[in-house]
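The chain below stands alone and is given in structure tokens; this is the form predicted alone.
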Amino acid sequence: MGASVATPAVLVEDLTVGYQGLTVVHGISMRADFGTVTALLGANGAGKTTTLMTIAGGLRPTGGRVEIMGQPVNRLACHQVVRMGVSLVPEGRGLVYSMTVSENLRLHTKRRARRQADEVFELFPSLRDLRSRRAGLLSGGEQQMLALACAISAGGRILLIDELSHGLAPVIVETLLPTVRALARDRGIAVILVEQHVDAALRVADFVYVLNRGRVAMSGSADEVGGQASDIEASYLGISAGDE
């Protein structure tokens, strides 16, 4: 983890969000910092999403804050996150279906930073073959592993992820997470992962924070929450061993 006394990329106190007089979210507190994976885990309906999209502009809080960098962002537009340089792949992937590869990357990839369209290939080898193929034609895992790249190639500082692991083999989510690591390791980026599958996370995880029925239920290091996973499971997600 970065230094406590250190700017963090993301910090959210107290925040409380909600839809048409609902509260979702209640009163949470977290931090992600540069170059670490926070992960965000609990069962549908934690407010894991709902934390998200308020981080990125696309839900106004109702109470607390959200700073970015040190800045506050409760007023302003997704729009305005972006160029603050926060990229989000949402759970639906974001993608335009009907286009191909390379003009989904395109879309995202900004003029100064072009070279970066490259670059995603690096990460992603597989996606240089299929460069003329619309998003539309790829498998469930060549569309996340499209939209990471689209996410990277704005070339954001702060990436937020949603469910990475949704309807994907364990096989493609097993190729996914080491380039979730090595993005926050070492290209200092900040990710904050929102997941279901607890074992998933915490194998890329820095620290982690356990969302219940809108609040912060448990926290800690991945090491920390690591030993209590199965605790996690039962008890927040309502999975038992025979459920596996």
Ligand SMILES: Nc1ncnc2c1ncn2[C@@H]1O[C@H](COP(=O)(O)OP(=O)(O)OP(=O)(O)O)[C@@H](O)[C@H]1O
Contents of the next structure:
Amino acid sequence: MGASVATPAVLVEDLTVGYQGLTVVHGISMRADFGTVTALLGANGAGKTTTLMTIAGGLRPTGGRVEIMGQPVNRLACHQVVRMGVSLVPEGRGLVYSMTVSENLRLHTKRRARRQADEVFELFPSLRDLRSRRAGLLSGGEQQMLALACAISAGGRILLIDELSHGLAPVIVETLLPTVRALARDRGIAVILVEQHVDAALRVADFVYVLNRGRVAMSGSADEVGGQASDIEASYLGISAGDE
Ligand SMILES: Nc1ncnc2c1ncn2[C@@H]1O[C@H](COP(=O)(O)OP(=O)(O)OP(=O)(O)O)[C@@H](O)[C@H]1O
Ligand SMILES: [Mg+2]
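To test you: the structure above is the form predicted alone. What is the structure of the form predicted together with this ligand?
Starting with the chain above, the whole complex follows.
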């Protein structure tokens, strides 16, 4: 029993999904493996969040399938997918802003895994001193650290991160992304990282998928795709080479 080494953490095959009869993801196939960071890139509206939400069980595919560690999850609810070890760091960070850092962490930590609370402070030492501060009073970077810490505290082995860099200064992103890479490398977690910052994503990713209007326009190792980064930006992100 159990997943073999070759079984992907997440396998998406020919996935079609949309909203109220409007299809926005048209037959996407991708995989993510334990111990690696898989970046999902693409312009606004390309279908990144929709794909992530579907993997997390929040949207029902209209075609194709999603497997977590070899198990089909098309018919499962969010909480069942969470139980399979999937944690989502949503676009809006998903924190309870009126609660303190410690209280937010406790919401996500299983009783038998309280030790993990200390573990996350090792990963994010600056959160330790902010334990009693309300999440709403943290800086954007600190909130994002807390959102990551909450996802890790849930103990999942598959981490889906939607726009880590959203609203953050580049210098903050540069300090958070190596932590994401370390989670994959040192803990064997499978990370799917949705990003609009191509350069930052390529620096931490092992494998990359570029979405364009709900389809995979390009995929490959970060090195392969990185060689065409300016093409990606120009063609799929609408950014001309040389822009930030
Ligand atoms: N709840 C919804 N109802 C209807 N259409 C939606 C809904 N959410 C997203 N869409 C549409 O689906 C398409 C894909 O949206 P999605 O949020 O997946 O894009 P994205 O790649 O995450 O974009 P962004 O970079 O702006 O976050 C867009 O055209 C969007 O307008
Ligand atoms: Mg999105």
